[in-house]
Amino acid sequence: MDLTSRKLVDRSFTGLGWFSILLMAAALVILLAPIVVRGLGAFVFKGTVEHRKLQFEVFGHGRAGAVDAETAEVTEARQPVYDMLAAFEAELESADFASRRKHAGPLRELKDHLRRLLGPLPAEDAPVLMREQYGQTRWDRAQMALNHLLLIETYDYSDPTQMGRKILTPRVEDFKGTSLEPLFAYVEDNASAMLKPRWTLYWRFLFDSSHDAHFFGGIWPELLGTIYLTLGAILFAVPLGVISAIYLVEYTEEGSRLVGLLRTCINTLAGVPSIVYGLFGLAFFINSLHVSQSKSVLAGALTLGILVLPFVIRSAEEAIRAVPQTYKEAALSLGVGKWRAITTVILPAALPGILTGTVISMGRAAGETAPIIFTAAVSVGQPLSFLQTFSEPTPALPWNIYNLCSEHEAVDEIRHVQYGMVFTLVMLVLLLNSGAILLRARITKRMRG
């Protein structure tokens, strides 16, 4: 090949290296940058008076004298709608059975659209659930809840070759000339007197524990469990990846069928589907070793070390053979046994690569699903303490978000703690895969002198 053609294929090669960068990058844009905004705002949004009072009554959170100030002024603000449903409830005792009749279920209706914005109405039992016991407490979620106070949500299915229409009718329509026909403008003028919205940082999100599945709360459980999960994976893969690779780099004879079995072994379980290993360690470590009664801790972050090990045993077999021959050599040369010689001038020399695999085997382990659903997680729990990671299970952000995206009974109203969970597993991830280089770079440096 001469010259001129040379140029042009390196030219070529080149360019198509530098459009796959591009490529890459701009998917991992449209990738993220959905999942970075709306998951900051699990972190930063308007929180009304509600999630005010519900922060410092259930977790302590806030100033008693501001909370009951601001708790004052709702008040209130609120209590022109109560005294007109009191009012408008007089009348109807009063009303033939007719007008009670026309007028019972829209009451009923106006009424529970009136608890899901601002709470319990006065005088009634305090409810059960924590969810009936505050309004909303995000301003996005309670402008939701004031357009179906406002508006009633019909569908039209006269055309038999459309999809239903949706129609939407002024609620007051029901309640015309009567007197609480002025209830509905007043809650429109009046929303943001009602709850006080304003800008709130919510760091705590990560650290406080979650409360009535998921409504309110944080993700601390789920985060807990996650670094419990990955840290034990690593602790119990690495010394035996790194074992097994330094036999089979330095007391194996290259070509025998022995490690040619051996490689072909490691090869096949690094492409074995996760599912796979949740079942063989549910089979194995709990069935069979019965390292925890049920699921656990230590049964799922041993399944997660089986999924992640191959991959550490070929990042450290590679690591150590990419130290120079010579090492090994000049140490032999000086009388040290071949033991010592691993120990005190190959592995160290091969450290960096070996504590890259390592971290970016956290990654993976930590974003695992499959393998921990049949032997650790849980949808709901409470944070562990350590001796209890030997027998009890844990939420995990991996199966928390897709429980909470597939099989929770109110998806679309915590659909800000799903991407504030997702948010967190990626930046979780890319954390460890930055620190996994900055690590591989100062050790390297360091090395050098």
Partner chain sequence: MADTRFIIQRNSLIISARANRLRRLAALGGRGILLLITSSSALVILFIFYFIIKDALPFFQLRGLKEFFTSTAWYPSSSPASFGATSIFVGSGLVTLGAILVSVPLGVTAAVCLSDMLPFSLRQLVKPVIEMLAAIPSVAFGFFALVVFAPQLQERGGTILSVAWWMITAPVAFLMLWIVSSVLSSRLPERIRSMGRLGLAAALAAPTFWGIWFVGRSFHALEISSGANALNVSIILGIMALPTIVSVSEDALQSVGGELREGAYALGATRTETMLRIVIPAAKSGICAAIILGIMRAIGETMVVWMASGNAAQIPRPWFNVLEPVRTLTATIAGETGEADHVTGSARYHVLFAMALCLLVISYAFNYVSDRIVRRTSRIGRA
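Alternate state requested, the form predicted in complex with the partner chain (shown: the form predicted on its own):
Keep in mind that what follows is only the chain, not its partners or any molecules around it.
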């Protein structure tokens, strides 16, 4: 090959390298962008009057006066709709059979859509399900509901080689020439007067419990469950891991048979797939040790603890090894015993490293799903008190993300909750990680003076 070609190959290779780096960065951005953007949508959105009413009635947030005044206003704006409905129904009563039959179906559908948009109709009994007691709480979902109210969606399957084609027809055509015809224009024009959308910062999303299978409310039970599980895992893994690291570094000779064996065990442990930890936790902690009757936070935390243990050992070992030998020499030369020297000089000096490892393992424990499926997680539950963690299962962020987006009855209607949960979990983990980095930097700096 001549020089030009060699150079060209060289350039292309460089380009390939840059390409892969950029692709990696792009992957991160593509992954995080929807999670961040739509996840923030769970916290900041245009809330309707229904949202404020729900917040007040269910959670007791907000001022009674303000909510009442607003309710009165929207009731007034909604009144014409209900009047038109009542008038039409009265008209049907007296109409002939054919017309009654023709309009009965569409009317039922229309009323369903109205209920979905605005909540129960005035004269009706309060429905059982909470999702039927309120109209749309979010303006974006309200607009979708409004669309469904205004337009009928049908699919055309006439071409068998293609997928069905969507056809939209205005619903108003079902009621052409009746007294209900103006209703559609009125609803379209006055939607915002009937719902009063307003930008809302719903930070309580984190601390409200959820209602009616996550249709309303926040994610506090899940968040709390994740916190319990993570702290439990760390409380279990860090003492064990740090002591093991001390033993491996300070009390054994590198290269001995015993150390080799221990190392192999720890490395193998680090490679075990997380789902196997889950099965093990089920078979060992619950079915053999009976730490609890069935799933519990305790069993899950122990399982997660075992999962992060090898990582804690490794990072603690590294941190202890990185402490200069001279500290130990100085300590011993002052007539201090070995154990004392380790606990009062070496461990404090290794603390930044150990803490960093700990915090990163916390992130790992918080995000793991597979180990808690069989040991700790349930789909719905209340926030637990501390004592309950020994015997009760809990909802947890990672598990409920899975649950809400693949097993929930109305996956599409609670997308914002799903995104909010993913956003919270990812932020939690990333915050822990960057916290670890900052912590390391700060403590190192303080030590250096």
